[in-house]
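Next up is one chain by itself, shown in structure tokens, the form predicted on its own.
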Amino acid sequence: MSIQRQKIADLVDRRASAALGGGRERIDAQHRKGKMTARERLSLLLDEGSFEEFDMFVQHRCTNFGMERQHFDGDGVVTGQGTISGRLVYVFAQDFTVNGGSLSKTMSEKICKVMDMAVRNGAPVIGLNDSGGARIQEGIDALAGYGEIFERNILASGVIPQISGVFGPCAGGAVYSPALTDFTLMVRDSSYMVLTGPGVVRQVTGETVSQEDLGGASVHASKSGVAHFAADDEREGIAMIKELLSFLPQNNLSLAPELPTEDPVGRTDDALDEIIPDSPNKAYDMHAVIGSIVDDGRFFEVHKEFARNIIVGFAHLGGQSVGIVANQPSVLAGVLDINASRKAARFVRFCDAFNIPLVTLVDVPGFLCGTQQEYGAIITNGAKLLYAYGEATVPKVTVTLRKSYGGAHIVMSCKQLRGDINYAWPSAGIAVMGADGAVEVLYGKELKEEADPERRAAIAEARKKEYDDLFCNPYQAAQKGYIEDIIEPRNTRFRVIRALEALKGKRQEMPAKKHDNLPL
């Protein structure tokens, strides 16, 4: 054999070596967990012979506690480019063979760089998190590998979309790369995010808590909203990612990537001329409004299990890639709160950063009341949510169906909030507030001082008639023009893709600034 070839050889055998991250017993050990290795998740997540890898002979440099005698090709975390539906990504999986997929700071120069080309080439990048955290015989370098990972985050927030998967353990200062990414997804009963863990947790506090119950995918899905996306498995985790990006443009200078679709733009349908109770107390699911307007009814929820008095996500209408925003009437009536403010904010801010249009579908008897929510500041967490509307430059187009009360109305993308075309059904009521609590307060004392029962009953409901006649309705907010139209159910569908096609050369800035100051 010649040299050259023996040295073609011998890097086929170093590579099929690398592959191999920490060995097969370990590679063993992670599928005995139900687990599956990095290359294998990127496998499953990008296009077939797409994958390109970067940087698989790095070593970490560390010779503390014996690391000198623990050299592994790539050092723990694949990283590289890909295609996912003929789409430029880039990705780095962490791999908990090698080291518990602990931290080094070559690791996080590895990663570093492919976030630094996913800014420069203006595609998105993803991560799939699996890290027993820093690496403790590097003591402070794994500190600055995390702090360096951060300030690429910071910095290409809003330039492209960023992705984590978190399909293991993910703990300590390592939380904060997916908590600074877009979106977050997790897998039940195989990944946690915390802080702490909870042998700590007990020596602090004293309490006993299991992993899972601290920071498990369905905790931080329902409770702390920290995860946007709870999977049963690997499989169904990466799939979902795969198809949040389908909505997604590359970056902050493009377009999402139109789908076609056969559904007729002017389809109509009846169910919604009857979908909104008689009584203004009655609960629907404002889901069955979406999915009768939106393409081939595919809406991909966002935040599904948290804060569900609000609704955000992604869909098509007439093919264009739109992000809605919905209030839940089955859902504590759909008020806004605390978590809902935030968790719609968060999402408004993300459309109108990759200019994706907003369309907002508005029944909201006003903000939840009550010491809880002033204490944990409601005031500020609702101001979030109607900064995230009034500083969006993207097309928005508002839909009213019933209720749209006093602040809570202001904040859901109205007229004054710079909304580009506001519409209302029949339903609508725009008011300051609902007849009873008007009537209490216009009427107050008039019904105090009635002494019969029975006439000051019939004295109530003749006012709650007179108010409801004179602003629980579109009419008023037409007349003034707050509203462009009062449109029929049946023809929302039409109605808001036309609005979004006239709104596509749209064009708006924001005064010159060094950047905003959101109510954090």
Contents of the next structure:
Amino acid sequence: MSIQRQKIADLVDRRASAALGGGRERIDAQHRKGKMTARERLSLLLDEGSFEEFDMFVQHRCTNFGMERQHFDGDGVVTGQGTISGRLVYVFAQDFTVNGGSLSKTMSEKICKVMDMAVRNGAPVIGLNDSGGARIQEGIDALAGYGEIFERNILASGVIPQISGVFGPCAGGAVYSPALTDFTLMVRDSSYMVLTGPGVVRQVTGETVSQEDLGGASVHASKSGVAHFAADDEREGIAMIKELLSFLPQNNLSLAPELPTEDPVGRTDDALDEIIPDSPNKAYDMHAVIGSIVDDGRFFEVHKEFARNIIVGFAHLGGQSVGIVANQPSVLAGVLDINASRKAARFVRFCDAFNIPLVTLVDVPGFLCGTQQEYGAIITNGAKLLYAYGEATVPKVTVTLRKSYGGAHIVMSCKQLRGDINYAWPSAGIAVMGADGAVEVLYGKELKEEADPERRAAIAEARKKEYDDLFCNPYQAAQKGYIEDIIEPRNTRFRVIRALEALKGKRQEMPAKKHDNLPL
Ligand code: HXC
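Moving on from the form predicted on its own, please list the structure of the form predicted in complex with ligand HXC.
Following is the full complex, with the preceding chain placed first.
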């Protein structure tokens, strides 16, 4: 064999050995836990044969605690570029088989390199996390590594989409990079996100809690909202990341890809003419409305289990990718509370940063009141959503289905927050508050003075009817030009698509400023 051939054979061997990460035994241990390796995850995520790996031979430089005798090519992360459905993405996947995926300085350099490339070349970055946090043996160098990654997460925010998959235990610094990205996906029963594990929690606070109850996927997907998606297994998680990407543009200067559809733009749906119950206090499922109007009934919901009183997610309308925000009357009557406001505000800001038009479906009785909400700063949190809609310059199309009361009316993409096209169904009521509340405020004294309960009830009914007739309809708003039109529910799909078509050329500038001061 020639010397050159020998060197090529050596390279092939070295690559094969690097691809084993922390070695066969640790790979088997990973599999026994029902987890895939970093490379297996990437091969599922990326188009076949598209992965271009970088820095496969990088090694850590730590000389503490015997680390100088323990080297693995590539260290604890696999990085590179590839394509998903033919579109360029940059990726990193932490390798738990190498020191538990714990972050060394060299690992951070590898991750930062692909993040820099992603920003320079305008492509999304996807991180698959599975890490014990800062590599303890490296001390301050590992912390510096996290700092470098976080700074890049921050600078890339709003420039390229950043998606985090959490595929194993993620502790300490390992959770803050996902928290800075646009979307975080977790896997049920095998991934955890905690600042400090149950042992430390017990030591510090005396509280005994399992890993799952402290930072499992169901906790973060339903209680804290840290996770936008919870998958049943890693395969489903990776499929969800790919689907999410199909709604997003490559960067803030491009548009999301159009998805051609056989679903006719002019399709009407008679069922929508029957969906609003006669009683204003009766609920219906807003998912049915969304499913009826979007292309092929396909809705990709974000934060499905968190703050279910508001629905957010992606769909296509006439082939165009859109962000949908909708109150959900069947959960807490669709009221806006702290979590619903936070959830929707973050989604609206994401869509605005990435040129994704917003379609808002309104049926909101108001903000949730009470000490719990006030102490938790519903004022500041509600203002987040108000701010997000008000600053958004993407096309904004709003349809009011039923209730749109008070502050919540203003917040939910009203005309005065630079809504482009605002429609209402004939069942809409746009008012300061509902009839019950209004009659109590305006006529409470008069009603109290009426001793006869029957007469009192009759007066209250008459006052409510008077109020309903005057305010609980869309005509007052239409007369004043606060909505563009009152539309028949069955026509909602094509009216919204027509509005979005017309808004494709929308241009709206913001006043020059260093940055805003969003109420945080
Ligand atoms: C170095 C680590 C490590 C770490 C795990 N390992 N975490 N090595 N630094 N942070 C190593 C283990 O020693 C072990 O090595 C291998 O990875 C697998 O770990 P196991 O514990 O055997 O696995 P498992 O039982 O699955 O538990 C995983 C784990 C646990 C839950 C992640 O290892 C753990 O709790 N690690 C520490 C988590 C933590 O407190 N991190 C915070 C760091 S401080 P061998 O050789 O035996 O295979 C931090 C601050 C940054 O991140 C703050 C920035 C804001």
